[in-house]
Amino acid sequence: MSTYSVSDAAAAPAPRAAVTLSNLSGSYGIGLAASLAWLAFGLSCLYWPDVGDWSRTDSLGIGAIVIAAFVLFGTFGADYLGGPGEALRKRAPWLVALGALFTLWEVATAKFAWLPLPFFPPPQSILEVYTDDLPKLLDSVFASVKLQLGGYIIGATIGFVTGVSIGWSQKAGYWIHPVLRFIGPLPATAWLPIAFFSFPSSWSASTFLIALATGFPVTVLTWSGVASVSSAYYDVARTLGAKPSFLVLKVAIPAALPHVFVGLFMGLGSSFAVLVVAEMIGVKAGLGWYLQWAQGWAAYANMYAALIVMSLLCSGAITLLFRTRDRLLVWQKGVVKW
């Protein structure tokens, strides 16, 4: 005759927690609210007449209802989905806020025109830009990325080499520091007239301005990092027979990398600002030019669509830089998050 002991009961796996009234007010409740918010947005698009003629209203409503279904499935199936389910629970409050915001935006623009058109276009108007004007928008994105990347790499490289030189060599600091104090504090956009007059094309002038905006913070932070390296590191390396090149490449630069990345972050933000100004004024391509073109034709939906793309590009570039920093500076991973 089989027996059942207390140890067997302890070893038995615990059943999954059922959805009760207590946890409905917690994570399940927030997920349900997010699903209802997106459902309300979708239904407002499909069953509420527009005050204007927008061809993507039905597509937007169907997409919102699909998102609501995914959120609902992810909320009540989070225990079975693992990592994606936990990520959905973590972002559920933001999903509630976004669903409510889109619903309010839709009602205030496309349904009642409380916000004046065309200055405040509805969501489906911006969706039309991404479907109907996608080739021109992609060309602008490619032009901006190419210009930004070229100027940023040049500026970061020159700034890094200059910063290491000033931090390591007193002779280099004697000659470079006064020039840096004179040129560095000036905004890069202040050099626009001189740059567009001195360089053979607006593209090369814009590359110079982006490199200038990037180079100054990288130079200063790299210089600060190299100069702040403890002398004890150099003494230990010299005791082991290290040459000056080894001290620079294997001691000074690795120890200064946290400062270098701070300079790269600051330079990236400054370079984006200069990029937009340069494209608006001189370069006839890129997202800055697209913004200027959209404003000239009162195509405010195109303008907002370009701003969203620009925000995603900037955020993506900073995220990529953070990933690189976390990979190189393993001991500081997670100290600063983006």
Second form
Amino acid sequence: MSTYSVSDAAAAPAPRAAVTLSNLSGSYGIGLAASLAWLAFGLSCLYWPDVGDWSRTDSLGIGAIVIAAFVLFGTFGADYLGGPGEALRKRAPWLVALGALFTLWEVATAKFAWLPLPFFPPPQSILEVYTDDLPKLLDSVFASVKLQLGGYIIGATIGFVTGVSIGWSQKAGYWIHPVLRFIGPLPATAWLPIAFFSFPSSWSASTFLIALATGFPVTVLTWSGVASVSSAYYDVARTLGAKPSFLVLKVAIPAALPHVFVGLFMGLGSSFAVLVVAEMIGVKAGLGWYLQWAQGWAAYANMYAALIVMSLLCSGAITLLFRTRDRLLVWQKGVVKW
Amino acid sequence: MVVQSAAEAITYPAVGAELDIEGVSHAFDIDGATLPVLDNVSLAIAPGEFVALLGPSGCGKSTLLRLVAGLERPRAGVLREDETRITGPHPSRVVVFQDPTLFPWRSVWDNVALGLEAQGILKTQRHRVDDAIDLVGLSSFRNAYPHQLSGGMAQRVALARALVNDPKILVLDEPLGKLDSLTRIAMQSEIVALWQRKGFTTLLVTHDVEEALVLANRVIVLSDRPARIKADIAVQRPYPRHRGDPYLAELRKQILGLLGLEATW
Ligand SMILES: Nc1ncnc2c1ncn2[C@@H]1O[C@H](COP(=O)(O)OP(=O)(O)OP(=O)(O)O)[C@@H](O)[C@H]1O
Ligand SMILES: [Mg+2]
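Would you generate the structure of this protein in the form predicted together with its partner chain, following the form predicted alone above?
First the chain shown before, then all remaining chains and molecules of the complex.
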């Protein structure tokens, strides 16, 4: 028989947040390592002299040390910090890796120039871009977002409506399907030269190209979604008194929505590509143009800075789309989490 | 000609409609060949009557129900609801299909509300949806999505979705086919209670002879494909019926014989 009793269990001391050797090697240990990694990064900035002429080295070093201090306090105060403390604890392994990576990067570029210099700028030169070239960068971000958003919304809307009509009406399918088969698979960038000639402005040309790149996958997937809706759903709705408009709006479209979202994701990916190319070639604004401009001046730090911003924006857009999908498709089980 | 001598000689409430199936034949074209499915089926169902259709699998029972629902037009013959020719679906004839076919993107409440929404009367009639959900005992699941329901619960939602429209003719295509025997028996009494209370005309397809005998006023036995009416048997017993009733046992034996299954009895 077990010798445990209820009172034994209740009398056992609750393991409160005490710093012991065992949890030093656990979550506290990783937090401590993260703090040390960032401290190392900070000190590496401040200790050795730079091989080049960069103005933000000291601020970067101090910033890294401040982060190290925050991580340290956050680690040992995690139990009292609630949500943010928990978040920090979860990300601690990543913070160790990032701190180590930054230290290595700093040492290999700014301090000992192990990597050839203009092509591999140190972290402080990228920080310099974000502080000193901010207005131009923000203008570019704004221009890119505006262009992308306009083209994407137009393309997605037209693609959705086209997809629903060919999925629903045979007559629409008869006329649109051949056109779609002929034009759709062509990469949107192939239209670039013609588009820039025939549209009144490079901005409208680029909007058209982005809409085209978005529209094709959205059309095809919406169409296949609508076409694959089980006829049993229509039978149910019809016996309950549904009119054709109800069948389209309340049966076909909701049933096809998971497919539509696949199309929206594909469209987003291909429209990013078109956006960057269009900005590099035709539009004199936006992050693609900024990249091009930075290359012209051999300003490698600016290029990396712009690339980082671009990747954050693209990733943000995908995240937003995932969130929207998760909200609209709560009824599906087992959806992929982004 | 039908309920004349039934012991319960029910005075049906005025809700049910009369259903007249007259010389109906139907066929499908498969790979250029014609597959006859219904062969000159005639059947008159009085308002408020409960009729069960029995027949071998694939003989054309569901096809007959689709014709009654108006989802398809027969190749020959006429179907009438209260003297009016059936030419298309109408919410006065509601079908509970072999599969529950709930809309997975709609919650239980929204699924049940489907008919009223489609007819554009949901705004003023929301209480009917709540009542129908209460009726099938799923009040605590009104916000659940279909993938969160058990098979039996899904069937009950499908039943509520049909009943909320106050149909004159309720068409049931093996609605209890997938349920375990306990839930099945419980649902059978629920269906009888509902039918007695509401008075709609009911046409039930089942492959369970016992179920047909426990529920229906009248059992129609169909032949192999193409389906023809083999027998039309009145079940003259008051409700609630008991499965062990020797009268029903005798009928069961007779029907199994008609279906070619004497040996198993
Ligand atoms: N849409 C269709 N196209 C072609 N053939 C069909 C179609 N629907 C049904 N059939 C055929 O008609 C016959 C009768 O089908 P039905 O669904 O009416 O059978 P059932 O009596 O309901 O069978 P079960 O008891 O198995 O449900 C079957 O042989 C089937 O193959
Ligand atoms: Mg069937």
